[in-house]
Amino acid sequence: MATCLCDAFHDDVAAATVEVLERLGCEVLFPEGQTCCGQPAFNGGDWSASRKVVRHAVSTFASPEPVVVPSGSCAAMLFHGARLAFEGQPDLGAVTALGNRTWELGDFIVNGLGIRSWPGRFDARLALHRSCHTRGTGSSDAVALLLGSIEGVRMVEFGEGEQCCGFGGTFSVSFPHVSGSMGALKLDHVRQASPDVLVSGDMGCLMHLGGIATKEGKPLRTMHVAQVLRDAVLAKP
């Protein structure tokens, strides 16, 4: 599942995800009819509209293969949020079945495929933003494990690492000033660690933080974990 943000803004993340999975020997299928996970409407309180989108996802991803998503947020919507929206609905079972085989990319590589290290080289100090939607899942620890195993990578910690970046999807639209202030505070902590790149498994967080940094006149290089994994292999002679 490529996600809306890949479709609209981060097509290279989708391409990198495919390259990473194919390098691991996976055959990647891409249903052309896919649209969205249903999270925007769900977060906005319009669960009826969200259910329509989720039902389309269930139909589009009806085959039994694992569904791998380069987004902890979208993955969590399908295996957690969607179940809440469908409580008491006759098609809860189909929604639950889709959620049970949905994985965030890093979680799938480490905990699904059992890969514990990554080849190649990436010379940089990396700060990992652990997004809110990966809390309670194996995603952030899996991503940290993979990144830390790459030759040349130096992982740096920053203050209040578990705090939200302020994006929150529709939250950033409804409460832009609060959202912006949260993002600016997050960036203050990140900059104190002096990373070369801020990495995350969620594009929404990276887009939000990168946009604030650019607006402040202090751009910060951001990369999705899939891009780091892909580039590390490409850089190795």
Second form
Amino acid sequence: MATCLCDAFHDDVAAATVEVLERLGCEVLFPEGQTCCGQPAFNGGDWSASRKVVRHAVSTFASPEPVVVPSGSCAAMLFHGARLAFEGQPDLGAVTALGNRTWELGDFIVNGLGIRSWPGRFDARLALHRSCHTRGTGSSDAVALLLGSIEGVRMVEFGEGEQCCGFGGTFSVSFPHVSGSMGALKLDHVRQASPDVLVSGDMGCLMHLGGIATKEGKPLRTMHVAQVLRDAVLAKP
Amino acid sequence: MRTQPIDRAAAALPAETRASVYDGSKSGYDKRTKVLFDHYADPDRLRELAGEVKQHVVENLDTYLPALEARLLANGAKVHWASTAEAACEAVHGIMKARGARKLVKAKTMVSEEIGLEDYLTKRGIESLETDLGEFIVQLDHDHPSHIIKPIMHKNRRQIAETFEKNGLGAYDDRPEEITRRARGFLRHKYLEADVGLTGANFVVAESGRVVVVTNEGNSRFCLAATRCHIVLVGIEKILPRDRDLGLFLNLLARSGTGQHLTVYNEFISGPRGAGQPDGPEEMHVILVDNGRTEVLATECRDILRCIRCGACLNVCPVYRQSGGHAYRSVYPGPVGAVLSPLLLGKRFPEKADLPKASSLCGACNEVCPVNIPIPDLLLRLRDRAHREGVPSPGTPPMGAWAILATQPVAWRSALLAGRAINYLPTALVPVPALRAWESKRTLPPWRGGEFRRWLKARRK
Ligand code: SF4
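Form predicted alone done, so how does the form predicted together with the partner chain look?
Shown next: the complete complex, the earlier chain at its head.
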């Protein structure tokens, strides 16, 4: 699942995801009918609208392969959020089944495929923003493990890593002040570690943080985990 | 574009207040982390266990409450049931009237805030004085607590020193030791003058009827030592099944709340003064307060009743850190308050239906909660409820059109291409408020709808 953000804004992240998975020997299918995971309406409180979109995802991803998503937050929507929204619905079983075979990309590579190090080279100091929606799952550790294993990479830690960046989907537009302040605070911490690139497994967080940094007149280079993995093994075209 | 009340409150919060809130909550969080992980390899197992114990209590209140009442009576305490705030206030007043008492000293209790006890008693000519330093300062200011365990998190020492000066407690002096010394000097006399001591309860144990009160200042102990009558105000959900559960809960409460191994003073009160006991109040009343809790019990959000009011979720919450507690317009602020406060309103839920929106759903609250309450899930349930009840939600983009697009692949693909228009139009002309709100704080990357699909097709040829 490419996610709607990548479909609309971040095509290179979706492309990198395909290249990374293919490099691992996976055959990547891309059901053309896919749209969104249903999270915007779920978080916005409109669960009946959300269920329609989740049902669409269930039918689009009907074949039994694992579903890999380059976003912790969209993956969590399918393996956690959708279950809440479908409590008491007749198709809860189908929704749960989709959730059970849905993976965030880093989690899939490390805990699904058992890959524990990444080849190639990437010369940079990387700061990893751990995405909130995969708290309690193996994603953040998996991603940190992979990135840290790449030759040339130096992982840098920054303060208050447990804190959210303030994106939060619709939260970013219904709470612009709080969301913007959270982002600015996150950027302060990140900049203190002076990374070359801020990396995350969620384009929502990066779009928000990168957008604030640019607006502040102090742009910061951001990359999705998939892009780092791809660029480590393939020179960028 | 209209934004949410808590966002507006946060924007209006003075920088000085925000700094106090930020420092206070961050230090609370840091201490908690240290003390938990220093001592336990895997504190999450403890949180899960404690969560299961409390969930069991919440789901079996119908048997635990009568069991508790029987124990309390057997211990010699009097038991009062208060279904509403008003009834709880009346119960306190009734006890005072019967004794001809005019003065009450109070150790920290959130339930007394919840039921508006001070106002109620003042109107009836009864003096009620807060003896917890933070609550005392709040009382001097005619203010409200902004945090459930650090009521004056929103104030710094300069502001506190000014409060003391204004209230005739000596000339301006902002040294913490001096502030404490003066408060102590003032309060000592008040204990001696008071007829009744009122406390909350952190836990009440069903099997023994033991009432457990923890403080760091020892003020609850003074309340008990100096008065003849002890009133306990406690929410019906504060039950623990057995005395031995206290080991787990006192440990988690202190560590999660204040980052201590154990709170300094732990009182275990199992009734009024018995024959042969040299001191302690001769009369003990326990007021069991419902005030909306049984209604919460009937909802899918009953897990929130596990809460032991440790404040850890407030400390870690990024929204709380930006907005402070008063932004929540409720006795219970922060993540726990965003769930509990609207629920306690029962049918008046819509008045605070905006609180569950005040979260990026980052889940940090759930991660620190000593009773493992899935707060983000509960916030989401309440958002769904607000939507079903038709409560307007400023700033939340409508989702109907999006849902239609996102279920029709052909329309979705056309929209991906059509979206390019935003690359050429000035934002001011795009009739989408959400976009304007986005751009008030951030730039928007160029729209590249359809590019990935084109790339994939070309690659697969
Ligand atoms: S919800 Fe959990 S973390 Fe928050 S105050 Fe209650 S017990 Fe503490």
